[in-house]
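One chain follows as structure tokens, the form predicted on its own.
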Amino acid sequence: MRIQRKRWLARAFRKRREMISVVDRSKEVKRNDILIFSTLRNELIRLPYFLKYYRDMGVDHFFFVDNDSTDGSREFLAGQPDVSLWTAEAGYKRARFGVDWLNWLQFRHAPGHWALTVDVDEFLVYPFCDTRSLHALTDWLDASSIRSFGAMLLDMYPKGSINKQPYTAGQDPFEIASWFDSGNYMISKNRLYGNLWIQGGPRARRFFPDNPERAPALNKIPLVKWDRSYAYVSSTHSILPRGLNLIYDEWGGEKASGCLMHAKFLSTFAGKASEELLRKQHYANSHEYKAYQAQLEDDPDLWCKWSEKYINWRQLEILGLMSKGNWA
């Protein structure tokens, strides 16, 4: 695992070379601010509330990598004085889906900070997270020794068509998404990384529900307090050193985590499957997104008599879905 774990980071950067600095604010990022790092293509509709969501969580500071959009992601984020922008024109691909960019971003500039590693359509929920800025959870977890917090990626989605409701930029995505599967989730442990592997919920259901096991991963590690000896491996699915993937307590008691809602199912979601899928930049040769566009020709819904509607954190605990575990 360590030859691994340097194979990856020398990767990584080898990969920098792909990346060409728009705008680097990081001489402004102090001691102990909280950082996030995103790949994104044509994500212009939703960047507004992305940042504004994650700014009133207590974000401090952005880092981009561009994948050569064309929608003028990269001038609005340019604009922004608390981000940080780099474009890359080469292969998502062969970029191993961004994580060598990021990684070497998190290798230069995240060393010692929280650093939280999302797309922009996901939206992290924790415990307290409506009284508690993400400052106090990190407080928490470093007076409690714990390096990484794991968050289960939980579909939203609309009551009827996807298509149905437009989607407007700056606009809170769960006004239109707020259902979810409350179960429906398939868990088994990766014997050699040592992280969960969770499969299931709406797109289980609806897209793979002949292979099940086709159906993408929900398991995230998106929040870490970084080390220059760390790197992703699959996204944030899992990473190295292996300690960081042991979000879980075996022992029959419960570690603090969260969830991040997934704010996939828009109506801007047809354009971009459709985008994606003539790419052929996702992996496993873009099965996932083969598997949307033969469904949205029917304009499915995803809204089943079992789907629940979000109310709050509380209710995603209830639920079992994430837990405060000893943050009280």
Contents of the next structure:
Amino acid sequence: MRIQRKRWLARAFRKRREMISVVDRSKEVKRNDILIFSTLRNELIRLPYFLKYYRDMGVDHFFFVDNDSTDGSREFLAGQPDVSLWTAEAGYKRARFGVDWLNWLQFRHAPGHWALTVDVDEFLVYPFCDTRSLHALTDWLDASSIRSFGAMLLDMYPKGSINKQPYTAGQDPFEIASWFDSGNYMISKNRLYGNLWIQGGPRARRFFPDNPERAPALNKIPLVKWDRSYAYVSSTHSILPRGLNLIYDEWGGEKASGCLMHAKFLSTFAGKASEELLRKQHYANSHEYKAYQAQLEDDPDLWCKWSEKYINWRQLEILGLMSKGNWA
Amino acid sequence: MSVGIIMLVHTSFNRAAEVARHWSNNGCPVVIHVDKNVKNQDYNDFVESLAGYDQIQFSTRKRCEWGTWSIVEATLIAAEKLLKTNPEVRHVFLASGSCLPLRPVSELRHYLAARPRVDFIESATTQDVSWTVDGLDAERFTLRFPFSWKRQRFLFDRYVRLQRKVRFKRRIPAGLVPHMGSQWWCLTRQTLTALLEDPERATYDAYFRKVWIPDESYFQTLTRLYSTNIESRSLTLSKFDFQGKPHIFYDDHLQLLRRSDCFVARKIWPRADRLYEAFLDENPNEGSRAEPNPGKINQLFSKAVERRTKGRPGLFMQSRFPNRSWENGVTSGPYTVFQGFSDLFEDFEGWLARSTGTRVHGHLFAQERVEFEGRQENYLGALSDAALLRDYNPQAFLTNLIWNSRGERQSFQFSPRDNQKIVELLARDANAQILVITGAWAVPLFYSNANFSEIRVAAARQQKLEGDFVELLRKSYSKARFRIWSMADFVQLPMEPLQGIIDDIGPRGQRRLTEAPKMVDLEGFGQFLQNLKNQGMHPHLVGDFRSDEENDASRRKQRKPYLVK
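Form predicted on its own done; form predicted together with its partner chain now:
What follows is the whole complex; the chain from before opens it.
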């Protein structure tokens, strides 16, 4: 395991040359700042709300790797006062879907900080997030000697056709995609890395009913008190050293956890799916996107009679999707 | 007559300064001890920020480490200074930098003035406390602890183990009875000076120097020697979680803290702006003489600890994935599994739903699809009826279903024709009520149009599976509640067990059954069984099924009387 971790770090080190710095404001990062790390490609329309959401939450600085955007994302980000930006033209897939790039940036800039690694369509919800800033959470995690915080990916979708309500820049995506599956998640343990493997939700239900083992993983560990020796293995699903994956209790208790609300299924989705299919830069030969494409042709509605409408984090905690643990 | 404050500060100096100014503005002298580990720069800024406040003094700095004597020493030095320089002080209140006064200082002063001889200090004998970390309670006083728990954990643990092994025991100085309690107290001048000026103090100090966490036992033990009137409780609201670290208060606790009527709370999150703003308000409405009442807060925090240690039974999620037999309930509520009933009765599902008013599903684990109630495509929690999706993780399917339907009892049909991967979970689940009519699987075979040789094979396979299931239920480690009838017995007297089942599942005060489920026509079934036997397949689970004539006759006679209204 140690060797594997070193290998991922060495790989991140090699891949660093693929990135060219556009704006580097990392000097402005202060001692207890919370940092976001993210890769993106052509996501201009999502960026204003993404930045606002996390700034309001208390995130202090953003590190982005732009994978060859052509829609002005790069220029937009370069103009933001709290953003450091790199650009990479090389294959997303060859860089293990951006993990190598981010591992390098984290190695350089994150040690000693709480680092939140999310995509621009993932929005963190944690216990008390309506009244307590992210710093309250990280201070509490520090005081409790907890180094990593889990947040399951929760796929959100609109009622009716995905394309019906167009998304506009700056808008809260969950005004449109306000529904989710509350209780159809399947969990098993990954013996190798010690993390849980969670599948289910609307994607398993609609796109993979006959092929459930291919349904995408929903377990995520996005928030980590970074150390130079850490490395994400595949996306933020698992991380090394293995102890960081133990975000769950095995003796009946509940640890504190959150959710990453996933605003993937918006009007922007169809365009994205066909583009990704052409680029062939996604996991396992993009089988996920192939499945979407097949369904998208008949304009899918992910909503069903038993879908749950999002209200707030307390609802998610009551439904058992996340937990306050012993934070009160 | 006044109250003086000792503040132990090591971090978030802005907040500490704010609180110190608050005490001082309200006429309380303050002595602050700042940990020597703090950088001189920070210390100087802190002192600077309190310049001009004559009643705020700083005591000699000591290097403090959690769990060691240094904290007691710092407290003693500060207390001496406070008492010497402020002769009017009657009560001394020990606070930390993250303490926040919740009630106007005048109320605290009134409260203490009305109790001039009372020492407020939580102080219990070692037998009576339950909150110690690491299981060190009485041993805190009888072993030596020269190593730091935080920095030298390995040596700490080894040294404790060694001392236990050689049965080392320190002698407790004569006259002392070890007591423990919250570090935060409020003592009278009389008690405190008696303690400070005791000629034996050097002996006591030498002893406590090597006691584990003396800040929770030094004053708590010694006040027992001097005080005439101890109230064994702390005026500081301070709650600890299951790891022994204090719970933290945030802005959203404002109302809860207000209503608690406690004088001081700790710890406050340094960035809880609203709390500091609200409670350090210079013009509070006064007049309350209420006793502190932290009940609600205690409840909140004990719930949090319970959630962290026990969790919600039957929930499997990203941060609760208990190992086997640590689930504290495999599922979240009781449910019933019917095996054989839907084979023996026509529209058993509909009848059961009508008679009990509960959710009745078909064969949830049928091979083709999930037979939800009303054969819906999806069900609670957006569960899908796709068989492959269910079979990918049948255990999760069932625990999800029961979790999603909390508060509403679920029943479903099961049979040897269904996916059997779930039986192991059913057997070890105390919430499962399993009712089996063995051999009823033969009825659909009896009605089927298949070739007899195929029927024979199917019968053998299903009998084997049902036999395994029944055997599993009867294992000693099985926790499910179950009842098993052979089909032959059940057919004889069906209404009695049915009534029992309805009474069990349905709402209380249920009337007697008015409608019986209609049994399928079994004419010729005895001959069918005989044919199976003749082919060498003995359907023994069906029981001793009598030949058609006598069976039919006896049933006609027997069934009627049980249908009384």
